Amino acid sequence: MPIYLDCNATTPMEPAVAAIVRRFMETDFGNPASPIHDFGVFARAAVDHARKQIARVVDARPDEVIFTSGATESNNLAILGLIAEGERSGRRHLMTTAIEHKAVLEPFEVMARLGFEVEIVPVGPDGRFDPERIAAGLRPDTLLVSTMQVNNETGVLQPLAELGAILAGHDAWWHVDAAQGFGKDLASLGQGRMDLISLSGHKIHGPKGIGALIARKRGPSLPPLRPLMYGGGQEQGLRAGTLPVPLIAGLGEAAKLALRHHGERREKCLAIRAQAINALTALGARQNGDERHTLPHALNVSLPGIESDRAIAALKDVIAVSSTSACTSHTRTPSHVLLAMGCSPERVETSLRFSWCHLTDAVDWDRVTSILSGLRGSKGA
């Protein structure tokens, strides 16, 4: 089997997490909405426990954790859920950045079609937005500012502390897409100014199909969100549907382990990163994103003369790696992130994203570089 180096896409599940998921599927399968017998009582207790485990990672309150199917749904709820508030208050100005995930950019497009004014803030060659650009664009009618914590393609940590200081004196709601950084960078999500934080279980060694929106209260009230679907009134009326207890318990365990083992996971990832950089530098790789702000588990590079789709195909028996270009047999869409950073088309088309974790097996980097070197000068290079 090839070594898996695509952890930014999804992570392998921790064995301890898998065991908990299995337990709540096979044995403790009660419905937390039916606490009229021990099965339901125990299921509700498991959900409450998971809320505490997740909230602890970002210093939030358990009742501020709203379970969803993942960060995409959380992003949509955080953005589209403010439509009614914007219409009620007359605040119709929204801000986000050019490197956001499509799960943020596309809801913003919906808002624009509904008559909201959307401002897209550019980023620099380092892959980070400039907080001062957001500061300059803030208006009295700014309803929402949405920024990611860590970019999913480059692994670059965004300047959230600086932006938090700027937003401290403004009433705009602040949403942070933390799908790639929750449990990996602990410091940047702890500040209380963040109103809404999205996360996914499968990015932190938990199960797929579960995530959360952390909605911090201002005073006694949650942010003024409206649900995207109705029926049942679960999750404080914001997310209807029977709670998937096995997935929730798994996400809670994954959050607990991410917090408990953060230091040792970081050291393992740093060691792999050093090996990767050493090997790829010999091929003339150019890193996309500022090394000083890139988290230890990800590396985005361009390899001159080696198209990414050919590299991925040639390496498939050695490592599983991804490209920042979406390549299929009938279409090719270049990375909007790298283009927003000012990368040339050639640099975009030769980019590869390597991402790993503490569970990653040893990589034969000599074989990787040998294969990549062989692509240079070959037909089609």
Second form
Amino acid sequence: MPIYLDCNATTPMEPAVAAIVRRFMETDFGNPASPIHDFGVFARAAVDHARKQIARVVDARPDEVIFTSGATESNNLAILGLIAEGERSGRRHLMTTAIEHKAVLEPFEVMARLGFEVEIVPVGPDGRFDPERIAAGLRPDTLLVSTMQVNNETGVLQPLAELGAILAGHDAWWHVDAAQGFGKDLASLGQGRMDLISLSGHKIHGPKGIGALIARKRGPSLPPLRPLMYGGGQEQGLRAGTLPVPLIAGLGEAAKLALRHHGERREKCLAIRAQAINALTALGARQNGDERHTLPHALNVSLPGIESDRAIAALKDVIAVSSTSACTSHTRTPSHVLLAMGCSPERVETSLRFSWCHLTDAVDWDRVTSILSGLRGSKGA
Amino acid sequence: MNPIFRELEQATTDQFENGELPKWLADPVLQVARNPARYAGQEYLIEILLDQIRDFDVYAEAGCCKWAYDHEDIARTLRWLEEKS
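I've shown you the form predicted on its own. Could you give me the structure of the form predicted together with its partner chain?
Let's see the whole complex now, leading with the same chain.
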């Protein structure tokens, strides 16, 4: 059985989370919208409890947590949900960065087709956007600025504190796609200036199919979002549909554990990181993204002379890794993230993404490096 | 011992002495907090109870999502702790 090193694609579920999910699937299966009997009341208590567990991670209020199917839906709601507000207010300028996930870039393309003016800010070779570029582009009619917290391919933490200071003097709504960093880097999401934060359960050892959009209030009001679908008025009218209590309770538990065990998880990931860097450096690996800003659980490197497809196939019995994001790895499209960072086509084609977690078993790095060295020797064979 | 039981005892004592948690409600909660062996494996409900004690409000209102709890909520959770054990 290979060791799973693709935790940026998805993480293994924590046993405690699985137990909670099972409980609400098999035993406590009530509908929180039917608090007319104990089944419904208990389900509602579970949902309220999960809201608090999630809100605590980013110092938000429980009623600012809107449950969705995951970060993709949260991103879509945060961006497309502002269409009506943009049309009402006449603010039609939007900004984002070149390294965002497709779940942000594609809704921006939709906004552009609807007549909104989209500005995509470039990033540097370090894998980070320059907050000053956003500052320079801000206009009175800027409706939305959308930036990710941590890049999914490189693991690079973006300069959110600096951008928060810049946006403190501007009315633009600020959305942060935190799918890769929620519960992993706590400090960067704590600032109150962020209006909208997207997260996914399965990236933090919770279930797939559940996530949230944290919509921080300005004064008494939520951001002026409009729902993407209708029929039931759940989640303060922003996300219709019966609440999936097992998934919500599981997400809440996963958020609680991320907060409670943050320090020890980080230490475990740093230890694996040291081993990975030691092994891959010996092969002449070049890291993609600035190590000083990279989170402990991810490492993107290019291995000169070793195409990533060949490496992944050769390593498949030892470790499971990827070359790009899970959502694009099946298309064989070159990484738009690495290209945006200015990497050469050769460097992109030889890139590998290693990502792990506190549940990762010991990796036989000697075997990994031996296999990779062999590939380099057999180049062109 | 799971530290959540100690947290529950501290929060309950604080709400009783400095807040508005009545004695008739504080007593059964303290009985739970001081009997961790009996309620082992019930951490999920103990966490809910702890939140309810911390956010106890005599005039708690039920909105789209509750963030304050009254005596009925706490009494119900105490009942669940007995029924679901």
